[in-house]
Structures are given as C-alpha cells and as structure tokens.
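There is one chain below, alone, in structure tokens, taken in the form predicted on its own.
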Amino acid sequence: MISRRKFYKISTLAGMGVVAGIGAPAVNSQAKNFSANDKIRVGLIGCRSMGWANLKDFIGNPDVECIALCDVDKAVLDERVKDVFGKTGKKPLVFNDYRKLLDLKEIDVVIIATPDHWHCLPFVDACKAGKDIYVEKPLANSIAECNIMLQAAKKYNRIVTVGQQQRSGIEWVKIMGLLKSGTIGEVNRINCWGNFNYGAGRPRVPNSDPPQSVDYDRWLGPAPIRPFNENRFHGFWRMNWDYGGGLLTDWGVHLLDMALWDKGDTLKFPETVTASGGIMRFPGNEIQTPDTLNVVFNYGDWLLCWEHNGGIQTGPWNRNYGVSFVGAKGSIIANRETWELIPEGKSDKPLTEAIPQQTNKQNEHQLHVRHFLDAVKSRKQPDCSIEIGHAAAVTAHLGNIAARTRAVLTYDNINKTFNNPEANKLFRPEYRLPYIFPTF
C-alpha cells in the first residue's frame, strides 16, 4: 500500500518502472473468417459496472467465449472470475496490464469499459493487434483522442461498436422513421436533457491511501499524478476533467446522438457553440464538471439544445432525461422507457395525428451486443459505428469546452483549431510520461 507521503514522491521514472518492459502488440489488421459454428473469443478491459454489464450480455450469446479479463483492481478481478465461472463454467485468464491481454492471439474481440481517460491507448493498440472492439461511450475524453481512434479503426480495418445502445432500439428506429417521413414537419429545434442525482458529485472527504488491491499509478495512467481520493475513484471519477466530462459526456452522448441520427449521422460541425453554467448547486462537493449547464449548438438552420441539473431527478415532460424533436406539425418526446407524439394545432384540427405514449419493452443493450457480434462475422458496419460514436462524443466535448471557456466557439475541423486560444488548450490532453499520445 502506498502511504500519502510516499505517494507525493512518486516520480516519472518510478511510473516508467510500472509499465516498462512490454512492447506494443504486433500489427495484425487481417480480418478472421468466421464459420457458422465458430466462437467469438472476447477479452474485457475494465471489469466494473458497465464492463461487467457488457460482458454479461456478450457471454449470454452461445457463440461467445470469454478468454481473459483485465483490471487494475485485483479485488474486482477476483470477483469477476467467479462471476464468469458461474455463468460459463470456465475461468478466464487475468491481467492488470491490457497489453498482455492483447498479446493473446486467440482473442477476436476486446471490450473497453475503463474510465474515459483510459479508452484511447488500449483502443489504438487493439486496432494494431487486429482485434475488433466494443468500446463504452463516450468514445474518448477529448476531441484529439476521438480523432486518433477514428484514424486507427480505419487504418487497421476494424469493426467497432460504441456503447450507444439506443442505435439498436426498435422503438428509436420507429421514431426516426416518423421524423424522416415528415410526420411532424420540419424539425428546427431538438432539445436534450439529463437530470440525475449523481451529477452533483459527493461531499468532499480527505485524500487517503488507495485500497491495497488497486494499482493506483496504473489507474491514473496518462492522467496527471494526483493523490487518491475515494470520491474521484470507482463510480465517481466522471465529475473530474482528468477522467471524464460529467453528465454531458456520460448521458449527453446518448441523447445528442439521437439528434444527430435524425439530422443525418455524418458529423456536421455547428456554426457556433455557446454554454452557460457551472458548479452552482453543490460548491462543497467533489466535482469539477458543471452541476448546472445549458448548451446551444447552432447549426444555422436548426438548434440542438442540451440541459442538465445534477442532484435533480425530475425534468421536462415528466421525464428526468430525454429528447424532444420539435416540428412544425408536432413534437415527439422520447426516452428509453416511453415515447409519444403531441400534435400542433387545435384539438379538433391537429396538424398531424397524435400517438399516445408508447412503452419500450425491449432490451436495447442485448440487441446492440448481438448486432455487433453479427457485424464481426459479416464484416459489415454495425448499428453504432466508430463514425457515429465519434460524432456524438465530439459534439459533447464541444459543449464542455464552450462551458469551460465561457466563449462563443467555432471549430475548424480541417486545422483542428478553435477561434479561442483557451479552447485550443483543451483540444488534446497532455499525457503523463511514460504514456505517449498515439500518432500515425
């Protein structure tokens, strides 16, 4: 266990000793040809929370076998080995360095479900190692990382799905059909919101020693050296800029993605992005990301608006989260549980036909995983491709950068620059040595 005093003395060279000695995976961009009876062999990197939720839905398919697990917390690894054995009768290999997992030639697919700041490096290395990838959303913790991950997937011809499971939702497909058929007329405004208690962070507590089971230096990875604090660790890291982007990159990507789906899937950058908010309700909590925020993305002929309120569990249309597509003839209001169409016009002369509240009874996540597995076998694009995940994540990051700079932002995607020098500083994180930002 690292004492607080010793922790402060950890040097870059000591950090290098933790990760040195293992080379990057060998490049292998060839696609495997699967027969009907072939197993897809899976390795999981990041085994808590959504990592385990993902893996359960993977191994629930008869054509999937779990080969290996990787996590920096031995206690989590030990628990997951028991879980996998209980469901499959087989014990997976375990590692705390993802590169050892990628060295296993028998692995076909990697699930990446680490904190956001740890998405980029294993993703790029997995591409080089010839693995297909299911990566949790948001795609990465910065625009620059999103961009390099997109390049890697294309360069090495990998099948990638991002965990924005609404893309596989049957009810969402119905909604998109209504929108694209003009049922509610031209949509010039799309509102998205997400109000959740966890967006408030937690009351501050003193720094402490990390749990004995945790390799905390490796957990920090490319992020800056910082003393351990339980409110910045398992389950609570999202509200700190070094590791996540708060509610906007956590829930925001799911809902912004629905707006982008309606408007054409390709990443068209907004003409301007403006934001207003901050830590207004819970200044005493362990939180860096805004607990209260509004963002407006102006695309010239339509507006995309985001709102969140940490510490609140109610919201517009009696939904704590959701999206409303506002058209000339009516509005469609939706979230994962329900959706409805409310027409414009007088009740006796509505401009379109009302659709009463519909209930979503499907398991979108299981469908999303199955569709990815089918894409791995067919080598066809999955429901939520790397391009789609990239678009949603970059849009969310634009909103956060506007909030942090308090500027009216425009972004030049060709030159990868903003109209604001402070915004340019937030484009790409500075990796802590010996971790190196990937390049091609």
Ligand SMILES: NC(=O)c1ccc[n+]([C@@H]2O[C@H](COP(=O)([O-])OP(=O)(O)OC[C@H]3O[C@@H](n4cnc5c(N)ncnc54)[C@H](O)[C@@H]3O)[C@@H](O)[C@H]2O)c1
Second form
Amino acid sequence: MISRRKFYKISTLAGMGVVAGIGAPAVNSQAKNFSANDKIRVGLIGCRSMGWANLKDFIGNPDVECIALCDVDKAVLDERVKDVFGKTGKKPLVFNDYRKLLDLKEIDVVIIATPDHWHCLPFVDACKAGKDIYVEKPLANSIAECNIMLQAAKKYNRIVTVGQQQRSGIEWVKIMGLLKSGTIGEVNRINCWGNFNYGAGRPRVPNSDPPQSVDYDRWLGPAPIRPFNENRFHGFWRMNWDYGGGLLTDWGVHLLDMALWDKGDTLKFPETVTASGGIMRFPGNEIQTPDTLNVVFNYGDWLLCWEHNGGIQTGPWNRNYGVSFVGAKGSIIANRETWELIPEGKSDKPLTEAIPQQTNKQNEHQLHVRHFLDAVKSRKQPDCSIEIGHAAAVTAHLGNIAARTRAVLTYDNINKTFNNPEANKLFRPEYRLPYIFPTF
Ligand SMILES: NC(=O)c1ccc[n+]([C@@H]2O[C@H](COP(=O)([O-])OP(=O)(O)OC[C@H]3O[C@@H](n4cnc5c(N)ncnc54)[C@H](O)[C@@H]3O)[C@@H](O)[C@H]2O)c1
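Given the form predicted on its own above, I would also like to look at the protein as it appears in the form predicted in complex with the ligand.
Let's see the whole complex now, leading with the same chain.
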C-alpha cells in the first residue's frame, strides 16, 4: 500500500506535465502476437464501482494478470490493492496519473472505468501507447469525444470493446435471430425505458472539503472547476452534465443499443429527434439532468422511443427497464433478466406463436470480458466494437441535446452541425486548461 506522501509525490511529479500530450506515452500501434496460453496483462483506470466489477471478471480468467491500478482517490486504491491481493496473491503497482500506468510496457490491455467525462483522454492516450481497451459505456460524455475516440482506435489499430455487455448475451442473440427472421413481422417501433431511483439525484447538501484521500482537481480533470459536493462525486456524478448525461446515457445506451442492433449496426442518424422533459419530480434535489423524459428518434420508417422516470422503480410490462420491439405480428419484450413474445391477433388465431417468459441464466458480463480477451488474442472484432459503442452513445447524446434545447433537431453528420445554434454548443465540451481536447 502507498503512503499518502508518496501518493501525492507521484501526483505532483506527474502534474509537471499535465497538459494532455506532454508526457503522454510514446506512440506504439504494433499489435502483439499472443499464443493461446499467453497471459494478458491488464491495468485498471478508475477502480471504484464498475472498475472493480470489471477487474474481478478479468482476473477470474486464468490467462489474465493485473499489473497496475490507477485512481485519484487513495482510499479506493488502498482497498483495491487488498482486493486484488486477496484474489491473486499479487500486489499491483498503483498510480494516480493514468499516463504513468500507460508508460508500463508490459501492460497489454487497459480497462477505463472512470466517470464519463474522463473516458476520452485516457482512451486516446491508451491508443497511442499501443494498448487494447475495455472502455465503459457510454463511450464518452459528448458526440465530439465519441468521434475522436473512434478515429483514434482506427488510426492506432486497437482492439476495443465497450461495456455494453448485452452484446454478449446469449438470450439477446436469440431475440435478434427471431427479429431478423421476421417472426414478429416488420418492426416499426422500438420502445426503451429505464426507471431507477438513483435517476432522481439526492436531496441537496452543502459543498464541503473533498475527502483527504482525493485529488479533486484531477477528478474534475477537463471539466470546469466547481466546489466539492458529495452529491456530485463518487457514483452520484451521473446527474450532472459536466460528468454524465443522466439516465439516458447511463442506462439508455444499453437499451438503445438493442434497438440499433436489430436495425443494423452502423450509425444511422434519425431524420428528427424530439424530446420533452425536465426536473419535474425532484426540483429540490442535486440534479441537472431530467428526472422525467421522453425522446422520439424518427428514422423515417420506424420510431425509437425512450422514456425514463427517476425515482420510480416500476415500468411498462411490469419491468422497471427494458425494450419492446413492436412488430406487425407480435411484440418481443425483454430486459437482462427475462423476455417473452406476445402475438398480435385473437387468442384463437394468433399471427405468430407466443413464447412464454424465458429467463436469462448466463452471466453476460463474464462472457463479454472473455470474448474481449479472445478478440485481443485473435485480433478479430469483439462483440461490442467501438463502432457499436459509438452509435449507442451518439444516439443517446442526440436525445439529451434535443431535451436541453427543446428543438426539433436534425443533425448533419458531414458538417457536424445541428439545425440549432444552442445544440451546436453542446456538441463538444470546453476542456479546462491545462487539459486539451485530443487531436491528431
Ligand atoms: N456496463 C455497466 O453495466 C456499467 C455499470 C455501472 C457503471 N458503468 C460505467 O462505468 C464508469 C464508472 O462508473 P462507476 O459507477 O464505477 O463510477 P464511480 O464514481 O463509482 O467510480 C469512478 C472511479 O474513477 C475514479 N477516477 C475519477 N477520475 C479519475 C482519473 N482521472 N484517473 C483515475 N481514476 C479516476 C474515481 O476516483 C472513482 O474511484 C462510468 O462510465 C459508468 O457509466 C457501467
């Protein structure tokens, strides 16, 4: 375990070259040749909730070794060193500046599980350093960041997967097979919804000093300076635009992704995006993103509809989150736990055969990780390529931008502009100096 003094020494030394690019790892776009028995050496950036959930499923594989951890909270790092030691008998190296972790030549793969505003910089630097990447969803906190990450992965020839683990789910593959074979006829509407208590934010509390263990300036990173508040910090940053996009980017990417999977994986931009919502249920809470929202993405011949209600834990079809594919001959209703097919037509003359409720018995996250490791070795595309993660995240951001501008939005992807000047301002965040938006 590192002492607080040593932790800040690492931090201060690294801080001498904080401008992204200065002190960034050397460019290395070579692909290592793995044999089936070779170990894949992993470093984790962002070690708290999902970071640890990911790492556990990585080190559960015999061909994975955890080399290093990076977090800006020393308390989280200390805990994780103990956890990794408990599971592997080995202590990983620790850093509070991800660039030091990327400098380690022996690391093959990095997992990025920082808050959404902190995905883009480490991702682009990891591409330049020749690492393969498991990056959490949503790919990034803006459309411009998603675009630059897609370019970086291609330019440096990296194997990347995005943490949309449904893509590895055996039940979802079955559902996609039914949809593609026309079992429920043409699907002209796909509804996705996510109702969760945490989408309400929490009752306001005064700003305070950050915990002693935290390098708060580095936690803010490229986001604007704001006083510390525990309701905008670990786990709760999601409902603040500078760090996340609320339930639509948090859960929406998982579910919109299932709709996009059915409709073909390449990003197609909707003809229009309209949204309506706001902070309607919890105006006294620490929250900037809508607690109540509807979005309609109109693709010309089908509608993709999103709905969320923060603070509510029930929903359509008795599921607090899910997807319904509405076809001419029937509907398929699904979430991670269960799915079923409900036919159209009279009960004695159904237009297609009913499928009673099916239960998902697989751990799709473990499969997602294993398939990514296999892709790193084979250099083939994993289940959720960066293109897929990019499409889901960009679609979710379009919905949020429509909600924030209250405009009937159209987006021109050639010129990267909206039909609305306020929307154009939301395309790319202003990075706080000395952080610089990546370019190459
Ligand atoms: N795939 C899924 O099902 C799933 C589930 C939950 C979360 N997520 C995603 O995982 C990511 C993390 O979410 P979380 O709930 O674990 O958040 P969290 O707040 O619990 O943890 C984030 C960690 O990142 C650390 N961090 C912040 N800036 C850092 C930096 N510059 N360098 C290193 N560490 C830094 C924080 O100190 C914290 O320990 C988010 O993108 C989220 O959307 C995905």
